[in-house]
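Quick heads-up: it's one chain on its own, the form predicted alone, in structure tokens.
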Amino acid sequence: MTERTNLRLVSEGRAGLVRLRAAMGASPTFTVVEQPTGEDVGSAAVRLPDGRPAAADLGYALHRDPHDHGLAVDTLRALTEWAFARGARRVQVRCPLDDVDQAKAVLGAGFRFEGVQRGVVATAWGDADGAVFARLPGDPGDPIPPALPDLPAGGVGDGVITLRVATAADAAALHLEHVNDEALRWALTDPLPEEETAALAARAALEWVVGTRALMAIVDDETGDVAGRVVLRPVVPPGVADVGAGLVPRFRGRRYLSRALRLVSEWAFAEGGYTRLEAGVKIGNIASAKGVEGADWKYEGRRKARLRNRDGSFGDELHYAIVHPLHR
């Protein structure tokens, strides 16, 4: 039976923000009216597929500064509420991938994110990929910081290059990094189509925030362009990171590598929450065991069949690490 809720009042935000004003029906629009002031500042909506409240997904659009986190938590847990008390028994949200602010209240709402999935996100210009995040009834709900603080605006630099979050725009150059000879010399795996490393650079600021990856595009301060790459991937245990990084050709020979690797490891441990990052280079690569050592990483020794080789042959790494400051 459909439910006529007639524009009354059905759910008020944890934090008393905001008030949703609903219309007809089993899946529902609503208006996000902002309290005390009685404005409208948004509209939001609940689908429940084929009418069953088995899974529901919310959505929202506010008229307000995005960076306003205020409103757009308190407007999801409204609705996650209204949802959980029809029977919802999940509640989820799938948003861009490069909409990073709607992905930090998401999780400010307590949302967990599940993952990314191809095509369920409707564009202008056709379906896109999406993260998912979702929230259980039985979930706390309690706000879910972001797993890297914000860099700096501007990123991290010493004058001479500078770290950033990578973005779409650095595709080309992030491809080129690897595609070149020498980085398919010492290559892991055959090198990501083009389109898939388009692809990690469209998300790289996501994946920033829920903690898959850190993918910073290391930027020439001279030229403005982008001259390599350092991507930090969280490991077993807590507070220790692998990182990986590699230069564009024409960058090479200019000490960037171990200019790159101090600024993230300074980073790392000031802001960043690690504890210990560890790299690892191929017995030979002469120029990545230099620049891991010209940013004062130490080596650990010598680890027997750890790298893979394109052919599928393993050869032995040499493994370097660097310590927070409190812990050397």
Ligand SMILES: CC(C)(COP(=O)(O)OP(=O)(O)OC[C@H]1O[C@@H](n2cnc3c(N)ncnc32)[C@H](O)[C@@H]1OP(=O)(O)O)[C@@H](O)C(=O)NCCC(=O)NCCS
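Quick caveat: nothing in here was measured; it's all calculated off a predicted structure. Numbering follows the first chain given and starts at 1. First, how it differs from the form predicted in complex with the named molecule.
- Put simply, the chain has two rigid parts that turn between these two forms, and the hinge between them is at 144, picked from 164, 78, 144, 93.
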Contents of the next structure:
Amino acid sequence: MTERTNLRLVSEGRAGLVRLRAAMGASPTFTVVEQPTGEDVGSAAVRLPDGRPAAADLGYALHRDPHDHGLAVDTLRALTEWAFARGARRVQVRCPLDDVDQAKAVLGAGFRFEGVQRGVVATAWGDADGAVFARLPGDPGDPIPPALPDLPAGGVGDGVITLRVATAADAAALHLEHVNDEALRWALTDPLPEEETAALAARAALEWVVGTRALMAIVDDETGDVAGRVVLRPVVPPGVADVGAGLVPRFRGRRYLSRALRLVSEWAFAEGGYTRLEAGVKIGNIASAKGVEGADWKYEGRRKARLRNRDGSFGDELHYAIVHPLHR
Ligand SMILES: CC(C)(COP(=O)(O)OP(=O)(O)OC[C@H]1O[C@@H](n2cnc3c(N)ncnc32)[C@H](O)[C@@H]1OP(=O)(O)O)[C@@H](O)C(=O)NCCC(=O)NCCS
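Given the form predicted alone, corresponding form predicted in complex with the named molecule:
Next comes the full complex, and the chain you just saw is listed first.
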């Protein structure tokens, strides 16, 4: 059975959806028609599992400009309205982990990030992990801002190194950074397999906007090569993050750790909304301790059995922190 229905326009939005087909028990599909031009700009679908209006899965593809944020937000809002009007008690989008534009649009349409599910996104290469975002009928639906603002175009730098959000292209360097004798000596766990490091790098931009982790590549300005990584992981309470870092062996011995930590703290306090950054150093990791102190982080004491070793034992931590200038 095929049905044609014009959906009403989303208030103040640009997207109007024309419903193309809705066979009983099947997933309705739509053409996304931009208003007021009437141009066909994409397609969309709502999947109601088993035809029951419990949790509806939304999907869309904009073929004119896949990165048109406003159009994507309007499309999602119209689909959501349609699904709620048919009794959906939950509307969700499962987004590929390397698609930060979609993640931003989904947040913009008021969907809350709920986590990562394994193997939920079908791709040409097989099932991939996906970020799950959902809206319930009682949610306000207001745009949810990204957890961290974008770094300036080109990153933040000091003339010697630049920090920018990691990408899939950094995977090999990030692997080199943590699979070497010195890094393994101070590691908390066994090294990640190379493909997991690659997956982490590919999802860094998405993790940036949902706030689970801020993974940055440290780039050597002279060569343009990736010299290492620095990562901010939010801890409780909001406004506090733990910071980790490491350098590719051939870039050690140049005090890049201190440079990177200075850049990170300046950005985190001025732009990132952070009040306090913390770092833990293992007893005996002198390059790390000196690097942290060289960035003006303060030693706050020794925490017992705070850091794990690769063999599963625990050792003490030298605890360092830097706080927002207002609190110094
Ligand atoms: C920790 C790390 C990022 C520091 O790299 P870096 O910025 O190149 O540090 P450097 O080698 O320039 O050394 C920093 C300082 O420590 C000193 N240092 C380094 N190794 C030392 C040692 N074994 N004994 C004494 N001093 C040492 C350096 O002389 C330098 O001191 P200075 O600034 O007074 O001259 C790097 O060694 C690394 O990637 N290690 C493996 C991963 C790791 O441990 N990460 C930290 C986890 S918290």
